[in-house]
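Below you'll find only one chain, the form predicted alone, shown as structure tokens.
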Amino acid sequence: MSISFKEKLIEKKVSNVKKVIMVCSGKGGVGKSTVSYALAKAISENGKRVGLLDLDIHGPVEQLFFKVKKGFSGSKEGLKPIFSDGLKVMSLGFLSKDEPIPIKGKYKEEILENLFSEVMWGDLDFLIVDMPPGVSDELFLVSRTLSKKLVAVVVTTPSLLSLSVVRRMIKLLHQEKVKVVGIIENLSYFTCRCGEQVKPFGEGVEELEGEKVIGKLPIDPKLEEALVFSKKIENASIFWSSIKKIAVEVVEEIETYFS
């Protein structure tokens, strides 16, 4: 199947990006955007050049994690992503602020293609794409145009409801021939002062549809403050230490797959 002019532009803009990690979830509310940002931050601190693209047009939130006062700039060559916290970042949230973006149909598709085809990422080891929840046009655009350098990380919670939806997401990724490097189970547990580990959403799983759970993230009561107010995720030490370990394993899985 032939690709469009816009899709050729997308390929050109990411030509110097080595690998693209699509962070997906079957449903909203599982912490996918938090995991996307934390994963990008942790990988960059391991010496990699990392970009973060918020592709959730209707509910962008990645901009909330950065101390950014001015928007991104552009030229006839395209849009220059914001550099903050060691990452190259692009999100419509930098433009829309708290205003809704009520678009659909062909207009949504045009904005999506323009956003993806106009950003000048430059040289990156990894571009992490925070996908909107569920099955959407965004998923098919990314899988179609970036298949040669694309992998997926799937985020879920241990709840049976979330797992049932994620199961369908993984089946779809298999159908689209997108390599799933692992499942991240968020909100998995918390540890009481007595040392007992509590799992409020259930036991979860170790694998799903043949894909392994690559890591389980704890509930950290300091995470909201660290992300939104202090803008310093390291302050949520319980969460941060866990995501750093997961980031190492994600990179190792990707390097093994493409070797």
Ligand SMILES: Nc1ncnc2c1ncn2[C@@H]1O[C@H](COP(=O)(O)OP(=O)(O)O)[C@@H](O)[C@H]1O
Given for the second form:
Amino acid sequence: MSISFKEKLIEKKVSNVKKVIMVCSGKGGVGKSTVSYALAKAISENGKRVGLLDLDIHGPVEQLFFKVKKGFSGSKEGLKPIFSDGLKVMSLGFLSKDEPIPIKGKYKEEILENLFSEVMWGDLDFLIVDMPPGVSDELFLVSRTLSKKLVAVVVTTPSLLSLSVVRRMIKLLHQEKVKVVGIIENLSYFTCRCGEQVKPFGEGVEELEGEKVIGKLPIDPKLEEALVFSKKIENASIFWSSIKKIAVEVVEEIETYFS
Ligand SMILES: Nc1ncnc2c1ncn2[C@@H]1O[C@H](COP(=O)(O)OP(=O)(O)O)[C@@H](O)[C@H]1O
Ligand SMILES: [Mg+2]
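Follow the form predicted alone with the form predicted together with this ligand, if you could.
Starting with the chain above, the whole complex follows.
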């Protein structure tokens, strides 16, 4: 398949990005955006240069995690991502705020392509892409255009509903020849005051379609307050300490894969 002019532009704009981590699931509401942001922050705190792209253009939320309220700026060369919290960030949510984003058809395709071809990411070790639920244009755009430097982290909950959708997503990633770094099981358990571990969504799995679960994230009742109101994810210490360990494993796995 010949490569289009737009695809060449995208390749050029991310030429100084070493690796792209697509955080996907197929299922909505399982914690993709939360995990994307938390992974980005944990990896950058370990000394890496990290960017975060919110590709859920109908329901962007990444803007809520940052103190910055202004939109991004542009010049003839392209759009400058927002720099906040040690991360370069791009989300349509910085522009749309509380307004709906009714985009469809060709226009949607164009916006998606522009989000890649126009944004000046500069030098990055990792670009983390927060994917929308489902399997559609976004996934194919990313897997087709960035295949040489792309890996996927798959997010699920232990529920059978989530696992059945995620199973199909992994099969598709295999078909698209996207390397799956691992599965993160979110909302896995919470620990009661009495010390007992409760698993409200089921026991979960250790692997799915040959891909291993690299970490299980607890339900942390402090998470939303920490992310959206105080904007200090460290305040959700139960979640934060778990994702920090997973972030180290994700980076090690990627480095081994590409070495
Ligand atoms: N481990 C967790 N503990 C508590 N709340 C969580 C956890 N993970 C996600 N959430 C909450 O679940 C909701 C959905 O998460 P989100 O990241 O937006 O999912 P998705 O991007 O998959 O739609 C958010 O309100 C988020 O704060
Ligand atoms: Mg999301």
